[in-house]
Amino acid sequence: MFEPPRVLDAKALLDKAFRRATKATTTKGRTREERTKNLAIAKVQAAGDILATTLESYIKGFPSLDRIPPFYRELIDVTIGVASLRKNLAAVDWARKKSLELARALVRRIQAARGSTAISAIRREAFGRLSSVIGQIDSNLVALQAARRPLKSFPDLDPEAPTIVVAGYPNVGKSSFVGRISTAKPRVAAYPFTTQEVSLGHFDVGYTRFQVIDTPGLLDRPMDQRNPLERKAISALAHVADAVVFLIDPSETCGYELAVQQSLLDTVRDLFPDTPTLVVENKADLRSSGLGRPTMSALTGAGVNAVLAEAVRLATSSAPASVHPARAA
């Protein structure tokens, strides 16, 4: 979804700027002193401009937190921290402005200087002060570099496509189901919280492309006690679901009793009463509760087509994705 630029740390950024600055040349000037002055001005201007434009590219390369949809803003808050990202981008913007300000001020001093010794001294001062400014944001640059990876892993959702979100307790078979019906290749393992990210897959019904989202497992507990993985799942349910497929494991081989799974279902329904929810018993090859719910086995494929057909019906009968109320920024 997002492709932030590669961010250099302070040392690498300064090396880049000063290396370019040393290549700046000029032949202007009638006297040796004028040529020395103009060359010093060219080098200082080049260093300041390169620092400013590079820092500006970092700012523009990261998503605007005030313009992105709520789903992505919440994912950023869970994985990186909205406040932290704002702080780091603000520090970079301060350094950008300061680099331009310093370069301009020191160019004016070079213009007024007399003698090559004074000119050289101001040029060295300029490079030293620019180094100091960039050094002050080294930790911010390192933090932005670390933020690139989670941002690049966010699913690229089409806001126009109907979206089905698969939810439930850990290890109930969500990833197996999503992997069977869509292009997604989620990791499947016999232990809980295998799914670490919100994973996106697609499938087509006629001429309509559907999105299906595999979410990390949820536990039935208050929101303030949920871990970052659970908060990702809640964000998907809150902001992008046209329909929810809630999986229950009646065999309890997931490690959670049927009663607590039912309690989580009640919680999800209370939190999102306007989102159509299809409750499905998975692992039907092992056991059924006998409560008359749709059953399937994501492992063998039995019953999966019928579940998918009903999920498609619910997703297309709810509000169209293009006018989904929770997707407005």
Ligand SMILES: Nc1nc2c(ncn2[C@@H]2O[C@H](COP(=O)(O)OP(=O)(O)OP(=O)(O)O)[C@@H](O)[C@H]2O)c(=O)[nH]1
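Just so we're on the same page, rigid core means the largest C-alpha set that superposes within 1.5 Å between forms. Positions refer to the first chain, counted from 1. Keep in mind the model is a prediction, meaning the values are calculated, not measured. Compared with the form predicted together with the ligand:
Summary of the rigid-body analysis between the two forms: the C-alpha atoms of S176 and A46 are best fitted by different parts' superpositions.
A two-part rigid-body description fits the chain between the two forms; in it the smaller part is rotated by 36 degrees against the larger.
For comparison with the form predicted on its own, kindly provide the form predicted together with the ligand.
Chain only, nothing else included.
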């Protein structure tokens, strides 16, 4: 989803900028002093420009925190912290502006200077002060580099597409259901803070593309067996879910009794309090509970279309997942 750039630490960044700056050349100038001056100007300008453009590319390469969808915002908060990412990016932006300002001011002073010694002294001062500015953001650069890996691991969800999340105990038939309704082979993505992966399928109704998220290992056991980070990362799914399809296996061939399946349903409802949940009995070819819930067989296909139609209705009739209606006090 996100491809943040590699971020150099202060020392490596300065090495890069100064190495390039030393290569700056000019043949302009009629006298020796003029040439010395123009060369000093070219070097200071080059150093300032390289630092500023590199820092700018870092800022642009990270997600823009004010515009990212709530799902990703929450994942960022769990993994690296929105406030800390914001602080590090702000520090980098400060150094970017400062580098440009400094380079400009010192170029003006070189222009006004007389004599090679004075010119060289200002040039050295410029490099020293640029080093000091970049040195001050070393820890921010290091933190940004560390933030790359979690950001790169975020699953690539389309936050605009109406989204159906499929939940239920292992072996109840989630993947069979998702495979049956998806038009293409589902894509698999790592899920932050869990050893699990989500699998993303899609299908179209008219011109609308729907997203289906299969959640093996995520929404298939009690949340109290998880650490807080995992719990938060899982609850971030509430931001993308427009409807939840919860599969129950009344045949219990999945290996879990109906009673424990029912209590997982309660957990999932707590996780998605504002999302309509469709409870479906799967494996109707084997058995149904007779409780009047919708039934289907992901194996034979019987009842799948009706379930899908109802899920689509729920996913499109509710408010967008990210909007939580204000509750009356």
